[in-house]
Each structure stands twice: as structure tokens, then as C-alpha cells.
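Below, in C-alpha cells: the form predicted on its own, a single chain.
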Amino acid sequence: MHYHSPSTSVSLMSLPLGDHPPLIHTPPPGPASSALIELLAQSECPALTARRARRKEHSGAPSDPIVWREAVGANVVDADGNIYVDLSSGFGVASLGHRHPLIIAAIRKQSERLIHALGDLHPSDVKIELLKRLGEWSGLTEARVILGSDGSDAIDAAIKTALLATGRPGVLAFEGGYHGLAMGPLSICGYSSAFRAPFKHHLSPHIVFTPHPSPTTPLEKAISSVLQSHEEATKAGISIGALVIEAMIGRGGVREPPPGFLRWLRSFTKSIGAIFIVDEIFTGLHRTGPRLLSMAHGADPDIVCLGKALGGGLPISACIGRGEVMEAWRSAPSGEALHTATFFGNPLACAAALASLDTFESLDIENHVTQLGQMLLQRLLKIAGDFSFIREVRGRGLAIGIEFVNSSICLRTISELLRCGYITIPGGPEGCVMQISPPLLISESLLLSFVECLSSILQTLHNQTTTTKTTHAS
């Protein structure tokens, strides 16, 4: 995956950015990044500044971020000229790599023709083409599509669709699930109650949370938990009109449900007349190998939500539903467009999304991701066995999580990796999981060098922990 950047500074011009190993000139965050973060602290929401301070206090590791100046392929260049390997792929957005040349070409071509249209009133031709393409691509019967700008928009549209289709406001959601923080999706965000607490008076009272099972949870136990939660909802007078689940929990700690669970949820929602909504915002578009993990598990959802990788870097999402379910919008009583926004279906984002779909379909991406992911998972499992502070390594395809015994060790590991030139992010409600979700086209050599670096960091942490325990004992 070699991309060459025409805007790279002179000192980096000769380097093949895109598939370059880490190159750290200045320990991060360097002076340029630090100065920009100081400037940022004067204008950004103080909650974000406070979050970094709390992480530093809790982990004892530096929490100031680097400031990105450029990104291409699997590489990120910060304000100080350091080159990193991005193992987060920008929260999963850059699944095809940052600034994929085909996506850039599509954006450039579209920008010379039409940047903005009149949304749903007088739509662009490229939006119409994308809607048709997504409907066919989804495999859902007579699919209809609602576009949005991010994952929260797609979830919001899905919840509204379920309410219109069933007339029932109740939603059964899962603990640990993360569906965005806009007010509608926040109601069903089971990632952490701390997100919901400050806004509880504005959130729907018709939400019921049920435990999300792990891959090793017996299917019977997982089913029993859902049935019990549904029974409790019924007793409380909550009529369930929708069930929402991530095909694989992403930010909540990279956790899959047990085999057969999604298929059972499909039959369960049918039996109670509820709409089955699968959040594929993180997993969709081959992150786990198949283009839709839920379809691979035989879930056959009523509505699928896409986002992140769909726009190849531009903000766009999609709520794709079966025709019979989406028909509920036709009979909306007001006759108005009940769910729309100025930038939904933006022509530039639609062009990028079409280029993304073209690129995914032109590659043997499923086999590539499956094989590369198995290699990475096996390597990580092998080194994890040597360290007692690692609870578990899990995942599928190129969505892998390493769970530590506490968030302090996890954040320290992430900080040390950054100093070595690897960008990873924390996950899980307690911040104990290091999430690894690199660009899908990343080279095997970059992943192997990451594993080697991680092994060295973990060994150093192990030695430090052992020394500390010995000192305290004496």
C-alpha cells in the first residue's frame, strides 16, 4: 500500500508514505504539537481537556495528544514531522487507508461539478446513484435508504423508523453498546451510564437494557437474559417496538455475541412484532472480513446502519431498511419530510461513498482481512500468554481488542506505543481494552513490527511491576 503525498514537506518528500514504518524524530507530543494543544485548550469544550487530565492522573502516563498534520495510507504525520502507523484507522473511518487515491479522485472530480444541492427538495444525481447502489448492496428486500452525516444520524433514523412502523416507543438495547451521543441514540447508549446521567430528564423512559453476552456465554444463558429483560419491560408497561444491537461491540471493548445469538434475535423480534436493528457502523464494509457481519451470522435484520468507512474519510452514514418497514414513512400524518437535514446526501460525500464501494468490490478484501486478522490474532495471543496483566485477546478480522486487568496498564501501554510510533485507542467502559483496527490494506510487515514493539513494551512493564512488588515486599 504505497501512496505518495504531493503535499509532504521537503524533509519527507523521499519517503514512501502510506506503508512506512514509524519514524519518530521528536518524542511525542513534540513542541509543535504541545503548542497547538495549548492553543486548543483555550477554545475547545473544556470537557475534552478535563478528560485528558483525568487519564493522565489515573494512568500516570502522558495524555496530551499529537496533532495530525497529514495522513496517507496507514501513516499519520504529526505537527513535529513524526511518522506514525495508524492502528485505529481514524476510528475505523480510513478502512481503505487515509486519502485512498480513488476516493481522492472521485472527490476532486465531483468538486469541479457540484459541491452542494438542495438535499431532499432538489437532490443531486450522485445522491440518487448512491441510494440505488446501497439498496442493492445491502441485500435487504426492496431496500430503502435514509442518508445522514454520521453514525448517530443513522441510528436516529432507525429508531424513528421503528416507532413509525410499530407505534411502540420501547427499545431493547444492550449494556456496553455504543450507538452515538446525539440525544436520540444516547437513550440507547449502554456503553456507560455516565454519558446518560446528565441528560436523563430529556431521554426516553422507554428503554430497557439487557446484558451483552460474550462469545463464550452459553447461548441458552444469553437467550434467557433477553427473555427476562423483555418480561420485565412488559411488567413495567414498556411496549418493545425495536431491538438494537451492534454486530460486534466496538468502542465497548471489541466483543462478539456467542454463535447463533444474532440469528435467534431475528426470530425473537419477529415473534414479538419488533423491528430488528443491527448497528454495523464499525463492523460494516469488511472490518471483520464479511461486508456485513450480521448477514454472515444469518441475522437477516430489518434495518442496517452504516457509517465510518462508508465515506472514505468524508462524513456520511446510511440507515438501510426493508421496503415493508420503511413504508411506514409514506403514511407519516403530516405529509412533511420528518427526518432530513441540510447536508444529508451531500454530493461530495456521496461521490466518496460510491468510490469506496467501488474499491471494496474490486478487491478480494474478505479473504485478505480474514487471513491477515488470523495472523495478527495468533501473534497477539502468543505474546499475551506471557503476561498476567492481560486478561484476554479477542476479535475477528482486523477488529481486535486486548483487555488488560486495569485501565492504568492499558493507557500506559497505549502511551508507550505512541512514543514508538503506533497509534492505538482505548475502549471498554473502564478503558481496559486496547482497540486495534488498522486500515484493511495495511501490510503484514507493519503489523509484525507492531507486535514486536508491543512485546517489548509489555516486557518492560512486566519487569517494572515485578521490581515494584519485590521492593514493597522487602
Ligand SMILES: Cc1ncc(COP(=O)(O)O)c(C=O)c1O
Second form
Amino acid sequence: MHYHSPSTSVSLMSLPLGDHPPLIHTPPPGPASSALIELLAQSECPALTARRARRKEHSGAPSDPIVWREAVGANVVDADGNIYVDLSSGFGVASLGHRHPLIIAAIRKQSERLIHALGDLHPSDVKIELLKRLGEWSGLTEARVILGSDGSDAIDAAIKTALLATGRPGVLAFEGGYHGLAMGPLSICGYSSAFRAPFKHHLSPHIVFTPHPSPTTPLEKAISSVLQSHEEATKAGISIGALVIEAMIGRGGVREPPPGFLRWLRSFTKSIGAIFIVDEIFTGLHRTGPRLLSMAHGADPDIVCLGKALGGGLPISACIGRGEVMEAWRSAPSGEALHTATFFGNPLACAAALASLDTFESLDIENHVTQLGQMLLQRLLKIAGDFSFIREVRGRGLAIGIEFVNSSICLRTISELLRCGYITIPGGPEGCVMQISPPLLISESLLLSFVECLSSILQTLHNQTTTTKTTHAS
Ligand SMILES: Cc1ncc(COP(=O)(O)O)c(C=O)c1O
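Next up, the form predicted together with this ligand in place of the form predicted on its own?
Below is the whole assembly, all chains and molecules, this chain first.
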């Protein structure tokens, strides 16, 4: 694929974009990005402007954003014409890369026919095809599917399903878990209590949080924490009807539970008659290698939630449930379509999702992601050993996290990487974890150049911190 820029320098115009190394000719954020951000600050929600200012102050590094103008494959071009490598996949959406040709073709074809229908009342043919396809794809028995526009919608649908199916409002959720910020998912957001606090009066009082185990937590300890939380819930008169867990904590710091834990949760939820909901909005669709991480753990959920990469860049999500659980909707009291929205099942997004599934299925993606991920993890582990401000490097497939000792050093590293043309994002408790989740089809050579660049940035930061310490000491 070739990039034809209307305004960047002539030398860029003939370069193939998508798998291009970074090309920064104006230190980011350049004047065009900065002017747009100033304009944005006059009209966006003030919370976002304030957060930017806080981050800048906290890291002591320039952290104004770049403004995206175009993106193809692993590359993003900003308003100043700089070319970046997107190691975030746009929050995990562009798993197939930005503007994958098959997704674009499907959207174009669909747009010539139908871009909007009457949702659940008079649905589109393409929505019906997607529901069938997702049900089969999930492997859940007699699966039924509720579509949504974003991840929060899928989680909302899953929580409602559990309540209808069990009649019990209690939900066991995990500390550190992130499921979206609409009011339903916010109730179970264990990522940070700061997200919940201002809205606490509108949140469900039936939620119990339990610690999320790390990959090295002994299984018995992980199990006993859940049992204890369940016991506490019972004592508090909260009747647990659902357990919700991310197959691997993503935004909360890239942490996979220990082997056997998800499988145990399956049997535990069965034993208490609760619905086992696995949030695969980030991990699903091969982000960690297999199509669903929970299935690789042998977990066999009642409900799986998908989003992000499903639409190849268009907003669509899915709550996919086992037939016997989803039956609860049939006998819902009023006989109404209790869970619907104007844009659920939008034909353009459905066509893009079908093209995504086709594309994933046409590739040997599981092996590719596993091998590329192992290579990247090994390289990162090797360089991390040299720096005492790195606490841990972990992950699976192309979902990797580097945990720093504090958020300031993490944010500075992210800022320096951006200046070199690599886009990464912070996550984890207090923003100490740098998340690396590149497009799954990214080339090995781009990843190797990234590792090299990261290594030299870390070395510079290391030298700066040791110089500062020496200066202070003298
Ligand atoms: C695991 C997980 N669940 C749910 C969500 C919420 O999805 P959305 O932001 O599309 O509502 C996210 C978003 O980052 C996520 O990572």
C-alpha cells in the first residue's frame, strides 16, 4: 500500500506506508499538532485538558499529544507529517493494522448498498450473517449474540443477562479489572476507585471486589482469596449472580492470572450457580495468540465479551452467551426488547466485523502472534535486566507490559519514545506500566528497531538519574 500525502515533503510521497520505520522531521508535537490541541482545549471535556496538564507536570517531560491525520498498517501520520509506528494498535483496535485493505473493501462495498437499518425491528441481512458467524466462531453451545457499539455495551449486556438468568444482583469483580466506563461497567471497574468515586451514588451496591492474582501467585492462594470474598459477600447479604474477569488484565497493567485459575473459576461459578463472564474485549481475536485467551486456559465461559479489534476500526462489540443462559431474555417480564439501541448492529460495522473474522481466519495468526510475541518478550527481558528502574516485563503474545518503579519514569520513557516515532501508552496502577500491543501483522524488523530505540532511551534516562544522584550527593 502506498501513501500519498497532500502536504508532507516530496521524499515521503513514494515510500510505502504501513510498515515504515519512524520518520520524524518536526519534533513532536509539531506546530500543526500543537495548534490543533490548543483549539481542542477550548471545546473538549475539561477533564481531558486537566489530565494532560497533570501528566506533564508529573513526568516533567513534554507530553502534549500529537494529532493523528492518517494511519495505515502499523503507521500513523500526524498533522505535521511525521510518521510513527503505532505500538498501541489504537487501544488494541487495529490488530489487523490500520485501514486493512480487506476491511476497507468490505466497508466500501457495504456503503454502496446499506449503511443503516432498523436495528432489532427491521434488521439488515449483514447483521443476521454476523450474529450467526459470531455464534459459531465463539464455540459456545447454541450461542446467542447481543451486539453493541463499544466494549461497555457488551459488558452491560452481559451483566443484565446474568441478572435475568439468576435473579441475583451481586457481581464478583476483580481489583485492577477494566471493563469500560458507562454506568454498568463502571460499577465493576476495579482499575481505580478514582473512576467510581464521583459517581458512587449511581453505582450498584451489589459489587464485591476481590484481588486479581499475578501470574506467579500460587493457585491455592488465588483460590482462597476468591472464596474469602464470596464468603464476605454472603455475610453482607450480597447474593452473587455473576463473576466478571478479564482473561488477562489489560489496561490495569498486563497481568495474566496463574495457570488453572480461570478453569477453577469456571467450576466455582458453576458450584454457586453464578454466570461466568469473561471480558475478552482486549485479549480476544488473537491479541495474545489464540482466538480467545479464556479457551486457551480451558475456562469455557458462559458469556464472552468482544469489542476493540472486532470491527477492524469501526465501533462494534458483542456479548456472546451460551444458549441456555441467554434464554433468560425470552421470558423477560414485559415482553419488550429490553436491551437495544439505535446503532446496535450497524450494517457498516457488521460488514467490517465479518471482513475482520474472514481475514483472521485466512491467516496462521495464532502461531505468528505467539512467535513474534516470544521474540519481543525475550528481547525486552534482556534489556530490562540492565535497568534498576524497571520492575518487570511480562505478557503473552502481542500484549506486553513493562512495569517501571514509578509512573514518572514510565511517562518519560513513553514521551521519549514518541519523540523517536513510537507510540506506546501508559497503564497499570498509577500509570507505571508501559503497554506494548502492536498490530499483530507488524514486521519483526519494526519491532527490533523499537527495542533498539527503547534500549538507548533507557540508557540515557539511567545516565541522567545517576548523574542527578551524584550531583545531589556531592
Ligand atoms: C478489557 C476491556 N473491557 C472493556 C473495555 C471498554 O471498552 P470501550 O472503551 O470500547 O467501552 C476496555 C477498553 O479499554 C477493555 O480493555
